[in-house]
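Coming up is one lone chain in structure tokens, specifically the form predicted on its own.
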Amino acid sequence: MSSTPRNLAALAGITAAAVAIGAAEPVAVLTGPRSAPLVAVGGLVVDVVPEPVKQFAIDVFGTYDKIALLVGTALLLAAIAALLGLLAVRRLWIGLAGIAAFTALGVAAALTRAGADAADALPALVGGGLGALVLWAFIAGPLEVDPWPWSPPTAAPPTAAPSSATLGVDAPAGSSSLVVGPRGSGPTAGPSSADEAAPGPAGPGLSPGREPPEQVAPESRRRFLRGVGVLAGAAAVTGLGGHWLAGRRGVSAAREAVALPAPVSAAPAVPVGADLSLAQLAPYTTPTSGFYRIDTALVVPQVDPQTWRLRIHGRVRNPIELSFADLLARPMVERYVTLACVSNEVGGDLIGNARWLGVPIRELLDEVEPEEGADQVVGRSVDGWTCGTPTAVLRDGRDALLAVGMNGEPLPVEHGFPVRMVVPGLYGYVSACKWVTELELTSFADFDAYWVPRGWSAQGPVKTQSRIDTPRPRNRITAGPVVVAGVAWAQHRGVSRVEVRVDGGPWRDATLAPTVSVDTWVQWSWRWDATPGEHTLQVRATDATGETQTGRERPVEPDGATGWHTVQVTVR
């Protein structure tokens, strides 16, 4: 058993910990990012979390869920290194198997990852390695003990019996004396029995036998902590220095060397009156620092376009590969297409409209001929993320397309550089591939992509859906005239009207501005006259086939939320 304290031994085994990631990242740098030990484990957790768990993740951190999911594992991994140092401190062995038992974790979650090779098991080696060394040296290296500070007191050599003359009275023999001190003293009572004499060096408040516990000597906790403060320090270095070098090795300047290609078919204008500039709300055009990210990549997907590669193959006639330039040399189109996420709840904010330039995916089929029964196109991502779209979908004559371009730029890295997919008219789920590398002609009874054994429907139209922006919920307006405004969507049908009442009153027809096409949201405002008192307001739409949304709320599982948006306000 190691002489080290219990709190020392708690931060010896976190400092273990901090040690093994922050090792790992330089060593990451040579073999990705998604090797790194701690984005490794989290991808696994990412793949094997149950949806509730995901989803709550989602609706509670959205966009950030991904900072809140390496936070948390982090955190964890810290609570668990400090037990490993409790138990090594009885037995160091138990320590050391734990860490051993976290490097098997790291290598297998970094092999089993789409794309793996050997190299990949090497981050969590190291860090694991480096870390069941430091864990051994704070445990097993020798501490300098100090005994229990309190020293009992020399025990004071027997005085003679005083005699009559000293106390001025005669004493019976055997009876409790009365020691009385030199002259102007007051009187004392003497010991009666031999237990109460002075303590003993068992020390007060131990039993007689009991060792006295030992603490650590103030120089060598000193030159422990010394020692945590110098190792939690190079890890933190290691490991940010690792993510700097892996961000300088990225693909951000292959991106700015891009040339665009212009459009054979550029995107219709914008109409006048599309974007009625209001406060709160959301723009007709999305800004692509704005624009939504959900996805499963912990760590954004390097893709250098001059390597990037599509195949196009599965059940086809005419498998063809293509790279990256040989994308660009086919005649491109651009188009505003609004995208959204099946996870957006009622009157949520994962969605967005943008202005897309690619190559109609329609014309890649058409040149790949599809056998027969070849039902769904599997969009594969480089990190290995699948997502089935209907083969019918995507030869039916909509702006379905192979994206390099959002806004007049090449792809963002986040949003799926150099190369994604676009669909109106489905969920991201079953259709918004970034990174794609691969379109796999297969069937829906074959093959089933990333999120249906999920308990997601193999197949996601977008619902019609509407929003109210203005006002927001709570808002303390003044009485008088308000304006009433927000988006709806119906991609590939398009908005026919909208709708909007105030506690649970009839329902008044509002004002559509003008819009691009059938595949973006349009927006739309209303006029209130509002009186004082709070007031509930509820948006519907109703799309283009005469479909009304409905009122029956659902969750978003498991194929996207239904219900009308509702905003209470207060009026003064």
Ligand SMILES: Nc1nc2c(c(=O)[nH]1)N[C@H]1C(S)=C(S)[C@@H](COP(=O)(O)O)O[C@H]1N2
Contents of the next structure:
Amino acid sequence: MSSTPRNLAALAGITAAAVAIGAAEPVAVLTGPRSAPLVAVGGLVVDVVPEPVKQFAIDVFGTYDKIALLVGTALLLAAIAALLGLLAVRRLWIGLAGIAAFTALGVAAALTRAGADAADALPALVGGGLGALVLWAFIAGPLEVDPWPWSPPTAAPPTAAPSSATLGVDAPAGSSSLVVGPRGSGPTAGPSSADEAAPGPAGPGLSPGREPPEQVAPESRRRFLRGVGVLAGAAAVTGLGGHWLAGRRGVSAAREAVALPAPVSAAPAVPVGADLSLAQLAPYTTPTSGFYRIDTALVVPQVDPQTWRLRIHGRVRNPIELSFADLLARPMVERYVTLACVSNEVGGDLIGNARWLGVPIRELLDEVEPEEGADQVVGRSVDGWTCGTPTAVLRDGRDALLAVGMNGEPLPVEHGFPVRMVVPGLYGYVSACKWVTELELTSFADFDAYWVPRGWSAQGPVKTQSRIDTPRPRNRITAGPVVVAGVAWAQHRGVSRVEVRVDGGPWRDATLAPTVSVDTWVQWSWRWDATPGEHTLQVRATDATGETQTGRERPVEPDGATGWHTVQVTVR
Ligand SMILES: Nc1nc2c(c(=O)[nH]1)N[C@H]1C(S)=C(S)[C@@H](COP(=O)(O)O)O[C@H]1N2
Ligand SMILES: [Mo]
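Got the form predicted on its own; any chance of the form predicted in complex with this ligand too?
Then the entire complex follows, led off by the chain already shown.
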């Protein structure tokens, strides 16, 4: 990028923004990672973006949607900061006002998060203040390009002779400069387009007839770029250092220190043959490291088990409060439960099966004695996220757990450490509260949990579904016997039958592998005598109530996708 005044102005804006964000991080080490402006604003975005956009992000980026959001936010911020730099050269106050506006946004975002206190405003305030200082230093202070060739003529008359700044070296022919102008122009190249990008009728300070020079004086440029280098470096050091420090304040050590009790009721052994162990088939028990993760938390909540409390309150006769030690002292059960996300597309992989250790929620509800009509239990996470579960479901005898263990270990931090809910038969968004700190008894009429006002159904029983894991569309298949296999689920009802068909022909019964319980998925397989050509494979499951999965295709919103998983393959 050549050192045209425009590029330098944009660079000044970006550097100011980098300093603002970098300086806020170490402050957020004290006030908590969610008060860091980038994360706080990103969190606000997560909460307010329209549902289709969010769904699009999950579709495109999958589990990386959060990284995509943070990178996207940072890129957008850089573009706006560059624009502010360009504006600041003409009117410093516009640049400063822009920084003030972003500071206000950062403060508002930090203060409106669940559990925020006044100190959470500090990272944005400190960052914004330093960012403003840096912008001033570049535009009108000690690091100023001397003088900004296209800054408003103050003393000099409009017809003043070109300043020394115009004497710089010409831009290399054909070099392009990213001009983010007030009219939103894109990348443009060469001197002529620089003229086009000159101020419009809004009348910034460039005098008529005075062309902005393409290069600034070398010594002025050197000082400026040295300033950029030093400040950007400092921002990177404080930003990354602060981020690292904040991470060290996490709870991974506390998690490793947790000794899980043995269950009074162990999980049934996985029957021989439950796992067909085929290369492309999802294993019966999902390894914790490969378990899908879905939540609204941009930074994973770090909940100290020492200070963790669970309040069970609301419309109950005997509210109680439990510490982590209280919970661990209770009789624990261990169960396999397959957890599924309502956002799972037909054929998708937002589903996993794990062995959970925990206290039956039913027993806790018996103790608090819910009042008549308290038909909803709202699980509330430390970060304010909520889900609403029917009280009746939690008390109907199924293994709904306040879980502390997953696959024989304390819950991973990103899966809800120290305590989460797991309810067989319900999608995660209405039942699987991670980092849970409250169970509040209320009614569906009185309270809408997080996803309900965002267009999702208040009731979220898991729909019967089935998936073909092998073969996959791009597999090389040779004619002859081919094993078609996958998983099917209808949690808490159980899968009684899986059928496969080829090219819309008759449905054929697949073989069901044994499974632990009705609360988990089941593997299935079917031997296909494949003939050369293009073929379409489809699968459907029937649950133990006798209801067969519908072929009608419906989207994930509002209460889970329907339709048959369909796979196109080529046989040679
Ligand atoms: N605190 C909190 N808990 C949450 C969520 C969330 O956004 N925040 N998402 C829910 C959803 S939509 C699902 S599908 C499950 C996913 O659990 P997992 O990430 O452990 O797979 O968590 C549920 N629990
Ligand atoms: Mo979900």
